[in-house]
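Presented below, as structure tokens, is a lone chain in the form predicted on its own.
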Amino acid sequence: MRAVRMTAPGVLEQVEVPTPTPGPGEVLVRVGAVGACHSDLHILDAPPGVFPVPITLGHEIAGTVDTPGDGVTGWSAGDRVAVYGIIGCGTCRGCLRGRENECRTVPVGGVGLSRDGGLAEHVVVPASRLLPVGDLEVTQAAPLTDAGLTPYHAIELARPALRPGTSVVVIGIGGLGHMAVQILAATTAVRIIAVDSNVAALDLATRVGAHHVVPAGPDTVDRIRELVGPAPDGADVVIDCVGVDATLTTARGVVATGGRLLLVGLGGGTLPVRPVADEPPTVPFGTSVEVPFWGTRAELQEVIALGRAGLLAADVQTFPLDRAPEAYDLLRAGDIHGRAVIVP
């Protein structure tokens, strides 16, 4: 079968590999669509030894069941499924509480991270990783498994603060950010303020439910402050889907005293936190800072339900499998709006 694999650190190419065979408890899935995620770029850019090589990338996967392995019940050939990509140990405190994204035994990994993923015509996954998607299009189902799940999980963490009439700032209206705006619009009565440097991204934010859009620039904090008021008031929740120095500066500059900072983007920036009474403070008093990771299987089920109800839809650009390297080049250059989805 055809697969797009990282054959050496930083090297992505299409190759021919044998179609895998599912073992006991596993399922062979015919891949219908796989999302291209910024995390894949982090894998490609990682130093040698951090991730296995060669490996088939792709952790946002949807398709149909091809062949169930021995001992698998509940799944039949032709079932339409999405793949929950995390594989925890199953026995630690996090996993036993259903939070495999907080596994305390297995390092960050899973399908497309520490074992072959979905940038191929077929992929083998544990049967426990599958969720039904019903009649949802696979090009929509695939990005829900991360681009939808990750902001949904972040929003769930902040749910107590998302009272009707409060303000939420979403920074970065890309693959995750445009989903965050929709999730907030569908599940809360908050005022949504979207921030991005790209005019097309701000237009997308408006289309999917943002009440205000603010261009990123030297006066971003001042323009947001015009909407949320002066300190110590401000945004009750800030969701940074970028995570570079500039966006983190914006985030801490507009969050309210006692607010929530959710650092979803893995941009590698630094957020200064010092327990001193600076003026202005590095972070307002009472502010909590969290770095959410992916989400739980139960949350993915809820995300899929939002998708099937027509309340959550990815803005997708599709590419055939042989153009996957090009899709990642465009993603790296910032030329993908919404989510790039590869269709084998």
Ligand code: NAD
Second form
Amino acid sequence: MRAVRMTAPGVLEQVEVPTPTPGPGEVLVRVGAVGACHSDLHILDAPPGVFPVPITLGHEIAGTVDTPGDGVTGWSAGDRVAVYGIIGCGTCRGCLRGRENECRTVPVGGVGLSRDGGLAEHVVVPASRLLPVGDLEVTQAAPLTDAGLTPYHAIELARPALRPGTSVVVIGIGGLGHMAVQILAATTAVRIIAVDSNVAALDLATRVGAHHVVPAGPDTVDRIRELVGPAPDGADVVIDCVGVDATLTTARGVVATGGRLLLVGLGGGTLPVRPVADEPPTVPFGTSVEVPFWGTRAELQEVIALGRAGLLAADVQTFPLDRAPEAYDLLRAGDIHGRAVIVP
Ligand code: NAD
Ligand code: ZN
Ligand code: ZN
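Please give the corresponding structure for the form predicted together with the named molecule, as opposed to the form predicted on its own shown earlier.
Complete assembly follows, chain above in first position.
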């Protein structure tokens, strides 16, 4: 079969590989669609040794069951499925609590992370990683598994603070951010303020439900503070889906006293936190900072329900498998809006 693999650190190419065989408890899935996540670029850029090579990338997968392995019950050929990408160790505290996204192996254990992923005609996954998607289009189901699930989990963490009328700032309206805006619009009555450095991303934010858009720039913090008004003294929740120094500076500049910062983007920036009383602190007093990772299987089921209800839909640009490397080049250049989805 054809597969797009990281054959050496930083090298992505299409190759021919044998179609894998499912072991006991596993299922061979015919890949229908796989989302191109910005994290794949971080994987390609990671130092040698962090991720195995060669490895087929792609951790945002939907398709149909092809062949269930020995001992698998409940799944038959043709079932339409989404793949929950994390494969926890099964024994640590996070796994025992059903929070595999807090497994001690995070962030490197999973489909397309520690074993072959979905940028191929077929992928083998443990049967326990499959969720039914009903009649959702595969190109819609795939982005739900990460671009949808990750912001959904972050928003769940902040749920008690998301009172009607409060303000939420979403920074970075790409694959994750444009889903975050929709999840907020569908499940809360908050005021949504979207920030991006790209005009097309801000247009997308407006189309999917943001109430205000603010271009990233020198006056971003002042403009958001003007929108939010004097009381509270900032945004109650800030979701940074970029995570570079510039966006972290904006995030801590606009968060309210007692507010919450959710750092989702893995852009490599640093958030300084220095508690002091005699000078402006680096973050306001009472701020909580969370660094959420992906989401739980139970949350993915809820995200799929939002998708099936028509309340959450990725803005998708499709590419055939042999153009996957080009899709990643466009993603790196900032020329993908919404989610690039590869259709093998
Ligand atoms: P993306 O490339 O689709 O979107 C990024 C968006 O950020 C783009 O719209 C871009 O214009 C905007 N942007 C870039 N620099 C900016 C800046 N300085 N100011 C304002 N906007 C800026 O990426 P994605 O797939 O949505 O992923 C976003 C980040 O989230 C990546 O770092 C990815 O690795 C990370 N991620 C984290 C998790 C997790 O579990 N924590 C899961 C998935 C992805
Ligand atoms: Zn991802
Ligand atoms: Zn574990």
